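Next up: just one chain, as structure tokens, the form predicted on its own.
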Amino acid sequence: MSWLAFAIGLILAVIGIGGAIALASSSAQPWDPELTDNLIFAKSLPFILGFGILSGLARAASDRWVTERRPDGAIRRFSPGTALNHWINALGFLIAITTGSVQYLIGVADATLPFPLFWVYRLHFIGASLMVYSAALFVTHRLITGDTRLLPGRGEWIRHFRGLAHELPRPLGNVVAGVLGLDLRREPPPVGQFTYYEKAFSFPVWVLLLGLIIVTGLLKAMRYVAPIPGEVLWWASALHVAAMILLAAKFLDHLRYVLAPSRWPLLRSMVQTWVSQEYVRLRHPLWFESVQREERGPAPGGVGSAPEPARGGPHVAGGSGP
């Protein structure tokens, strides 16, 4: 069921992105290129928007809820198509921003390119697209699994702060220890399968900027097939370059936390989607006892069981679906 979702949602894609290309290439359409690309990026949005969910639907029903081991006894972190998600994502992001740019620096200083203006506004289209389509599995699967492990739980924040604080270069820990009154004195909270970097701060950062830059982008996409007023549009063109140049920065930041040598393992595990046993057992000591207590599984007699899933999802949001 899970693949003949995603086959459906392709389908249905590729007939409403070839109608729309088809309509707007059409000789009825005297438009210029940036305008013909504008109208098919905005008609066909529905259709990726579509493709996305249809996408996260087939991966929530093929998720596992057991963590997966290979013979070695490396962990697997990440689901294969979790990391087939983020790439998806990381492309269409790094074509945008920077096509993006390039639009913003040749508005402002008043400069032209040695080749037509289209071709960036094109690719930005492209770029866009991925994400819309990235976000729209992303949000899908997450809802219907209720999967939250990337954020602290209810409760949780004062101690993911603590130990933020800790993983932080230290002066900048300091500061975030004396902003909201953390004692650094203390043992740092053990990691769990999320370092508290990525869930504290990086994670709610990187949806609060993404979808910031999705939905101006949307509305400036629609504005020449709906009625959008000139005010929202003036605030949507304002809070989208706003979100560009943030967005610029916190991916600056996020290479300077993963191409750090000490986390050259979760980098891999991003493509290779493993960790080995030794690196959780060191750097995510909580997360390794979890895994522990699930392998062991009952106590005998029944008194006791092991670990309920990770809150809010399983070990692995993966499977062998798409």
Second form
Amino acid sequence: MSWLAFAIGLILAVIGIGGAIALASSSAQPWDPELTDNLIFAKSLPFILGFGILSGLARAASDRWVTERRPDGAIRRFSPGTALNHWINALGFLIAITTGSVQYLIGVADATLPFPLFWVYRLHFIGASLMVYSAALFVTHRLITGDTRLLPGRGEWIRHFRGLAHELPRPLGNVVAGVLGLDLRREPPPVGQFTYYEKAFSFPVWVLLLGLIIVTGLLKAMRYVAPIPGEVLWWASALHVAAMILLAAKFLDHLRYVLAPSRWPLLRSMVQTWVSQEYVRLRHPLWFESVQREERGPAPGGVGSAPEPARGGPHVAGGSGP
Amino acid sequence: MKLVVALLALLWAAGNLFAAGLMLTNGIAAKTAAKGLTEQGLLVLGALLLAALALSLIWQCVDLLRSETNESA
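So the form predicted on its own is up there; where is the form predicted in complex with the partner chain?
Every chain and every other molecule in the complex is listed next, the one we just looked at coming first.
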């Protein structure tokens, strides 16, 4: 079933994008290369979105909802599908932000490129296509599974901000604690599958900024195939650039965070999907406890030892990691 | 592996520092001043934000490289 949904999406995307390329490339059209690429991108968007949605459906249908363990005890932090989607998005993001920055900076510096500008736009549309696909997949998967593990639950924000303040570099943590009135003398709360930084700051900021740049980018791309009012287009362009600069900053912060030597095993888990049991026990004690509870299974009578259900989604590491 | 990742991240940080430099120099240039304080302020603030985060990334990469050296020593 899940492979069928994926295959249908792929076939429709190939037909749709192929059709848009064939139509735009026919000699009947008087468009220059830049406009041609823009029109191909705009006409391909419904197919890219559709493929992403069907891929998200396929992923949700194939989720296994159990914590996976290797014989050496390592615990799966991300499912292979999650890791793959992360890297698809990362590739698209790198292409799109590099080419977007080139477009922006040559405008700021009144400079010219030693090669035709349409190559920059062409690459930008390829990167954007990957990001749109990845976002459609992610959102569909999350809507179907109701998995909100990457966000603090209702009533948990204060605890998450306290955890975040402890995880930040000391001077910054003190500022956050001061602004929010948190007491940093208290023990930091134990860390679950995802760190407080990831849940209370990183993920919400990524969602906000990626959502903004994708929506404004779609509006800009659609201007040749749909009547978009000039004022809307102006705001879309301004917000697109603002989101790009903020995303460039967020990406630097993301790299700073994941490249900390103490978090190297977490970065590796985004490639290999596994984290050693020892690392989880030491650094993510709440998650370790939940995995152990799940493995013990419900006790007779079921009170106090049933696995803690995750809010609106799986409580486990393997089946549908974010 | 850490070495390759740290070097790639350093390259990325250097690119961002270059972009921040361009934004800063053009942000304080006369042609931008003519466009108004908002335009100038956004360019300069964006440049400072990128530069600060790029420098903190460079610091982290050095830390990662040090840890690699310590592990292999």
